[in-house]
Amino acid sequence: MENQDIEEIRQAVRQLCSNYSEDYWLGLDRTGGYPTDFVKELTTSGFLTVLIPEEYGGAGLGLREACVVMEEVCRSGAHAGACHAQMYVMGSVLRHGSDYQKKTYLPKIAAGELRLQSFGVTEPTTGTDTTSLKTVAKKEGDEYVINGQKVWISRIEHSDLMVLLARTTPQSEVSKKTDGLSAFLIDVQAANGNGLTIQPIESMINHHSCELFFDDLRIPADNLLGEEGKGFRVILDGMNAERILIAAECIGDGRYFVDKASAYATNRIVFKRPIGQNQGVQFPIARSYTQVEAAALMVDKAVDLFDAGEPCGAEANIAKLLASEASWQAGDVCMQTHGGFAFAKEYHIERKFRETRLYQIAPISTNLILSFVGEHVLKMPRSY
C-alpha cells in the first residue's frame, strides 16, 4: 500500500479515537468496564476486520495496515489490548479453518456480530512452556470432551468464540512434543456453564483476563481447526502476526509518552524556565524518541518480511523485544519529566504507564525472546 493510504488510515483512526478521550478510558479504569462501544465502531469503521479477504467482508490488506491501527489507537491515549486478538487470532481461523468455518464466523467477524478475541493456550502450571500443557482434548464419536484449565485467558467475558489449545495424544506417545496438541473453535456462550467455568483475575493490567475451567466440555467434532494433533503449527502461525502488532502497539505507547513529556517539559514553568530547558529533563525525553524510533525501524522491517510471507521468527522477536524497551523506558521518562502530577490519574499517564509495562511479558517474555535468538540465530547451544 502506497505511503499516501496509510497516513489516510492513520488519520482515520485518529479521528475514530478523539471521539474516545481519554477521560473515558480513565472511568473504564475505575470500573474494570470494557470498551464495548469503542470497540463497537473500530469493527464497523473497517479497522479491526483489515486482514480478513474481502470474500468475507473484511478488507483484505496487509499486516502492515493492521499496525499502523493498533499503533494510532495505543498513541491516542486508547487501550488496543481490549481488542487487538481479534487481529491474529482470526489468522488461524483464515489459514486452517475448514470452508465451513471461514464461510459461516469470517463474514460475521468483519460484521461485528461475532466476536473473536480469545486465545486459550497458557496453563498455570505450565506458562510458557506450551508443550507440556495438560489440558487434554479426548474425541468421543462425533464430539471432543475437553477437561483442564487455563489462566490469563484475556478478553473471554467479551468474546463470542475462543481457539484453544488442548493435547489429544499423551505426550509420551508421540515422537515430537510439538504433536499431539490440537486447536478448537469454542462457541463461548454456549459452553460457558455447560462445562466451562469462567473466573475473573484481579489484576494491575486493563486485559479483562480469566481463568478457565474445563469439565467434560463437549464440542462438536467438528469444531476442529486444522489437523488433529498438528494444532501447534495454527498457533504458531499467529505467534509471528502476535509479537509484530504487540511491537506496534508498544510503538504507539511510546510515541503517546514522548508527545506527552516533551509537551510538558515545554509548558511547565519552574523557577521561572520550562523545565524541558534543563539538559536533565531534555535529554531523557530526546533519548526516548531515538530508542522508539529505532525500535519502529525493526517493527518495519518485520512487517515487510511477514507481509511478503517471508521467514520472519527472528524479527517478530526483536521487534517486540526492542518496542516494548523502548516504551516502557519512555513511559518512565514521561513519569519522571510530570513528577508528582504523574501519579494523579487525571493525567492519564499511570494508566498506560501500567498497560505498556506488561509487554515486557506478554506475549512473549524478554527472556525467551533473548534465549531465541541466542540459540536460533546465533547458533549457540540451547539455553533451557
The other form holds:
Amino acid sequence: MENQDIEEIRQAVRQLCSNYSEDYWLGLDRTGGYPTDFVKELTTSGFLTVLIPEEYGGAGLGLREACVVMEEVCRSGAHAGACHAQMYVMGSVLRHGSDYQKKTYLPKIAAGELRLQSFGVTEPTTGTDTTSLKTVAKKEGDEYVINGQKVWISRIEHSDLMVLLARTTPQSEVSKKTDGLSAFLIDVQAANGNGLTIQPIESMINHHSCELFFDDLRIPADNLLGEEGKGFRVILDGMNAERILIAAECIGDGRYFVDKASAYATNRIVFKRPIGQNQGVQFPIARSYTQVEAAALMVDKAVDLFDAGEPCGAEANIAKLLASEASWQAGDVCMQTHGGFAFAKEYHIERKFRETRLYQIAPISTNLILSFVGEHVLKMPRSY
Amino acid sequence: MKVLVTAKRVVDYNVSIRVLSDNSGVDLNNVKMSVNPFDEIAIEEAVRLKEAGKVEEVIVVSIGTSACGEQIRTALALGADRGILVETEEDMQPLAIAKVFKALIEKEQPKMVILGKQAIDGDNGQTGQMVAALSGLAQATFASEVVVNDDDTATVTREVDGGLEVISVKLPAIITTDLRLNEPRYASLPNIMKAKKKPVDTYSPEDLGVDVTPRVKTLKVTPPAERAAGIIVETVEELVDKLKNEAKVIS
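Mind giving me the form predicted together with the partner chain, seeing as the form predicted alone was just shown?
Let's see the whole complex now, leading with the same chain.
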C-alpha cells in the first residue's frame, strides 16, 4: 500500500481532474486551445508547487509526489504537456539562481502569479547537439543583446518567464564545448514584439509549441541565471527530473489505455459475447498491463534514487524509454480493441494515441537514450 | 461552537466487492478503503459552516481499528481541525457506535453532530437516530439544507418520501446528511500537508465507559442473485398473456 500522503494526493488530483471531462480536452484539441482554467485550478490547489521548497511558498515535497500528480493528470484523459513544465523549469532558478532571483520569482511561481513553463534550448539546426547551438548573447554594458532562433518551445504564449540557453563565448574560444553557454531568465511579455517574435507551429498534438526569433533582444544583465559560461549545467541539472516526470506521465497514459481497453473488451458484445472473452483480444491488453506495470517499477526506482539525492541518470533515461514504449503499446492495443470506434474522436482514444506518441521523441528520443546506455552504462564506444 | 462529524472507514465505492466463500462477510483483503461518501458530505457541511463563521471547531470521529486513522487524516485534509479515533477490534454495530457518540457528546459538548445518513457498507441507516435517542437531543435526518440561526436553532430541509420538509431544531442537535446537501471538495496540497500536524486523540471504548459487545449476529452474507436471461416474445398477445398469467403484474 502506498503511503498515505501519496494516496491523499492521488485521490485529490483524481477528483480535481474529474471536473474536466474528456470532452473538455477534445474541445481544446479541436481549437488548439489552452486549458487555462484547468491549469489555474491545479496551481491554486497547490499541486504544481510540489517541488518548490516551503520557504518559497511551495509544498517542499519530492519527485515522488510530483510524479503522482502528473500520472493522475494523464490517467484522467488529460494531457499533462499543458502544465508539467511549471513544476520543474523553476528548478533552474532554485538550484542556480541568486538569492535575489529566488526570493523574487519562486514565491510568485508557487502562488501561480508567474508562469515559468518554457525552456528555450532546441534550435532548428542543432537538436540534441545542444552545445553547437547558435543563438548568441552579447554583453553590452549592463545588458545582454540576444540574437538567434529557437524551435519547439512549448507553452511560450502561456508563460510569463522562460529560461533561455545562449552562447556567450564562441565555441572556438573555449576548451570544453559545454563551456561558454549561459542561461537567462527572459520576461516573455516584455520581450514579445521588442526583439522577440513568437510563431506558433501547427502540430500533431495540442502542445502549444512555437518557433522563436531573437533580433537584438535586450535584457538586463541581472537576468543571467547562474554563472556566465556555465549555463549548460543549469539545463543539464533539470533533465533527470524532467525525464522521470515524463515517464510518470507515460505510466498515467498507459493505465488510461489499459483501463479503457479492458472495460470496452468486457462490455462490447459481438457474436453474442463480450469481445474480451476472445484471447486474441484479451491477451494483448493483459500484455500491455504487464508492460506498463514493469515500466512503473523502473520509474519507482528512478524516483527513489532522485529523492535520495543519488545519481540517477541511467535510471531516469531507462524509465523514460520503457514507460514511453509501454504507453505507446497500450495505446495501440486500445485502438485495436475499439476497432472502428477508436477513430471516432468522441471516444478520445485517437487523441491520447497521438499525444502519447510524443514521449518517444521528446524530451529526448529513444535512440539517444540507447546511446547513453550503450556508452555510459555498458561502456561501449561513443556512437556519435 | 463545536461540531462533531463522522468518517467511517468503508470499502471504496468504486470497488466491486466479493463475498467470502464461507458467506461470513465481504472480502476486505487488499481492498481500497475510503471515507463513507455520506460522511464526506457531513465533513464538507461542517467545514462550510466553519468557513461561514458559524462554527469554531470541527472534530472528526472514526471508530474501528487503528487503520481508521487514515480516514481521520483524510477529513483533516478536507478541513476538520482535530480528530478522535476510538480504537477497537470489535465489529462495531450501530447501537455500539451510538453509545460511543453519546459518551463523546458528553465529553466534547458539541452544538451539532453531523453524520452520514447511512454508510455504504452496512446500509443500516440508523446510527444518527440512535445517537439522538440515547443523548436526548433533537434530530434532523436526511438533510438537504442546513441553516444555523442566531437563536441557537437550526433550520433543516429534509428529503422525505413526498418531497421536502422544513423543520426547526433546537441546538444541540443530531443531523444526518442526504446526497444533495452539498458536493464535497477535494483536499488542496497545502491542506494535505497541514493535516499531518493536526492533533488526533485515541481512546478505547473502555476509556469512554462504553460496552460495544455486538448485539446483532450475522447469519449469512450472499451476493445479489444474478439476473436471469430474458425472453423475446413473438406477438403482443403473447406479451399480454405472459404479463397476466406468468408475471401476474396485470389482470
